[in-house]
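In the block that follows, a single chain appears as structure tokens, in the form predicted alone.
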Amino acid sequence: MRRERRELSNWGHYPTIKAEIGYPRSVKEVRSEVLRHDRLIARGNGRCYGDAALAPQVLSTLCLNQIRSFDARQGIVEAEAGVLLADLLDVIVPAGWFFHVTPGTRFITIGGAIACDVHGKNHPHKGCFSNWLLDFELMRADGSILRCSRQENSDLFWQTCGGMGWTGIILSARFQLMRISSVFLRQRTLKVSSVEALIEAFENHRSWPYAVAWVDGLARGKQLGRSVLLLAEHIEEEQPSALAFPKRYALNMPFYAPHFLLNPAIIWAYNQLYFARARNGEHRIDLEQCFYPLDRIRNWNRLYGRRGLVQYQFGLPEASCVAGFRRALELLHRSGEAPFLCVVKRHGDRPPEAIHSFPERGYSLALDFPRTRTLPALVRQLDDLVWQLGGKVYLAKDACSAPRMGRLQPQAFAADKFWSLLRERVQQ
């Protein structure tokens, strides 16, 4: 089995750790690696942002990349943990299927989707990835393998969904797909002038399956929280033509930008241009444009420079989201920090069994900041605000929040074998 020792970080390039990484190609090699180490953590494609899946000893699942089966009639796929969503799209879309739930990048692994219990733009309608997960194979600390589902080892099933890899090594999974008859969607664009108007627009368009909003994080005064709300629904064709996942030439960011590139003045100008170019109305877009727009720029995280980026994504209950978002934006204005990207999503009810899923009924706000020396001070202020309002942060994106902010108890995970920097920080 191949091993290497190198500096390792996730998509945010912060933090960085020196790690030994093993690349098992079989269940036998996975078991050997698990038994060889006192502590280790499984890692997929490294598309989480903070310190999840970082540890001195890492087991990469990327070589466990076989699609074991695909039932094109029932829309059920079984794949090993290291298979990327991107790999599956080339197989399932031509057969008329798509994911019920997908995050904003197709370059995550199946194992990572389960460990983070990812969500998308349609949580009120479809929930998280776990809603469509049938079962998975999990290797425990002693090398034994359990099949987990809602009926079999159900406690471990729900402990693993959103459990950040702390229950064991996910080897493979089966999940249900969604039938589609077209690769196109109808998108409606709505420009709104404030935080209050944005939440009202979300509420008035609850019937749309997909909803997400870009927010001008630097707008102030009466324009505080001005936004562009994007709604979408699949187009249904009575006589479906041949389907193929649409792919365009991807640009590449070949180097790390200088750290001063994304300064407040540049971000302000970008926001002005984005809001001005947005037009109310409807038009047709395809699957890639709707779900994976950032994937069209390879290595886009390098735009933030070698210091990296920190995403602060937090959710608030419905009752406190308007006041909470307004206060959060006012906090960052006073701090002088400038988020390059601000995104709001609406969340529906969380199934009671999904104890570790991030989304709960309400709204979330994600803020992407160039990492600066003064950013931790703002994070502490945001933590206090979010905690007071009954909210929490998304651990898949967290890099430097207070331990309590994920509202998850690592002590509840019995095995100390599966350990990451995130677990160590949250358990302090």
Ligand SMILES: Cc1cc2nc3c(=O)[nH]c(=O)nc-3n(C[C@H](O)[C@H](O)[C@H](O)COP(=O)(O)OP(=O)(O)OC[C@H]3O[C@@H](n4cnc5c(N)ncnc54)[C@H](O)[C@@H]3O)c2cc1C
Second form
Amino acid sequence: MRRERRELSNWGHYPTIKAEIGYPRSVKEVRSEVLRHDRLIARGNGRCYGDAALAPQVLSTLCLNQIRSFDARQGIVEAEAGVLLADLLDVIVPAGWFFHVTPGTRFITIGGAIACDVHGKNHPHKGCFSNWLLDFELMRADGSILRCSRQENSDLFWQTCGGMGWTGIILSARFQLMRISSVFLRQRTLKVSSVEALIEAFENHRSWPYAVAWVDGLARGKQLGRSVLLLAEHIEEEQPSALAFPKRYALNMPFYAPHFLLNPAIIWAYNQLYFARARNGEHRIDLEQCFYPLDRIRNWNRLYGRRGLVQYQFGLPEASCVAGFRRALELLHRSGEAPFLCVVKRHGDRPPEAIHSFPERGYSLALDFPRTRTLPALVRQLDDLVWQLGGKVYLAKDACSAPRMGRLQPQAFAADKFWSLLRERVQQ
Ligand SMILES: Cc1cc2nc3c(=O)[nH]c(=O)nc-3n(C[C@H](O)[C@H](O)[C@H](O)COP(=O)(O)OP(=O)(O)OC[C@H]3O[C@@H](n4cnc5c(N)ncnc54)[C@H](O)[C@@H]3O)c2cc1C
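Pass me the form predicted in complex with the ligand as well; I've looked at the form predicted alone already.
First the chain shown before, then all remaining chains and molecules of the complex.
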């Protein structure tokens, strides 16, 4: 089995750790790895932002990458944990299927999708990845393998969905896909001038399956929270033509930008341009443009420089989101920190069993900050605000919020074999 020792980080490039990484190719090798170490953590493609998939001992699933079966009539896939959504798209789209739930990048593994119970732009309509999960195989600390579903080992099923890898190693999973008859979607763009107008626009367009808003994080005064809301729905073709997942030429960011590139002045100018260029109206876009626009620039995280980026994604209940988002934006203006990307999503109800899933009824705001020395002070203020308003932070993105902010139930994770820097931080 291949093994390497190197400096490791996730998508945010912060924090980093010197890790020994094993790449098992079979269940037997996974077991020997699990039994060999007192503590280790599973790792997919490292697309979480903070400290979740980091530990001194890491088990990478990237060599467990077989699609075991694909039932093209029922739209059911069985795949090993290290299979990427990107690889599945090449198989399922030509057969007329897509994911019910997908995050904003296709370069994540099935294991990562389950362990963070990822959500997309359609949470009120389709829930999280776990909503479409039929079952999975999980290796426990003693090397035994359990099949988990809503009927079988159901407690473990729900502890694992959103459980950040702390229940064991997901080996493979089966899940349900969604029928599509076209690779195109109708997108409507709506420009709004404030936080209040944004939430009102989300509420008035609840019937659209997909909704996400780009927010100008630096706009102040009367324009505080001015945004561009993007709504989308699949186009249905009566006579479906041959489908293929559209892929554009991918740009690459070959080196780390100097850390001062994304400074407040540049971000301000970019936001002015983005807002001015956005036009109200409708047009046709394809699956890649709708779901994975960031994937077009490989290694875009290097734009933030070697210091990396911190994403702070927090959710608030419906009743407090307008005041909460206003206050959060005011806090960040006062702090002098400038987020390059600000995104708002609406979330629906969380199934009661999905105890660790991040989305709950309300809205979330994700802020991508270049990591500066002064950022932790702002994070502390945001933590206090979010906590007081009954909100929480998404652990898949988190790198430095206070331990309480994930609102996890640590008693659910008895075995401490599966241990990460994140677990160390939140279970202090
Ligand atoms: C550009 C971008 C956009 C994103 N957009 C969204 C979004 O819209 N919605 C959203 O929810 N998330 C989003 N994310 C976050 C990302 O989808 C999740 O963090 C996802 O879990 C990453 O999957 P991964 O395979 O890279 O897992 P990793 O990052 O390697 O690991 C993530 C967690 O899963 C655990 N894990 C991984 N594999 C296994 C396994 N086999 N068994 C047990 N535990 C395992 C790890 O221990 C870790 O805790 C985005 C990330 C990026 C970079």
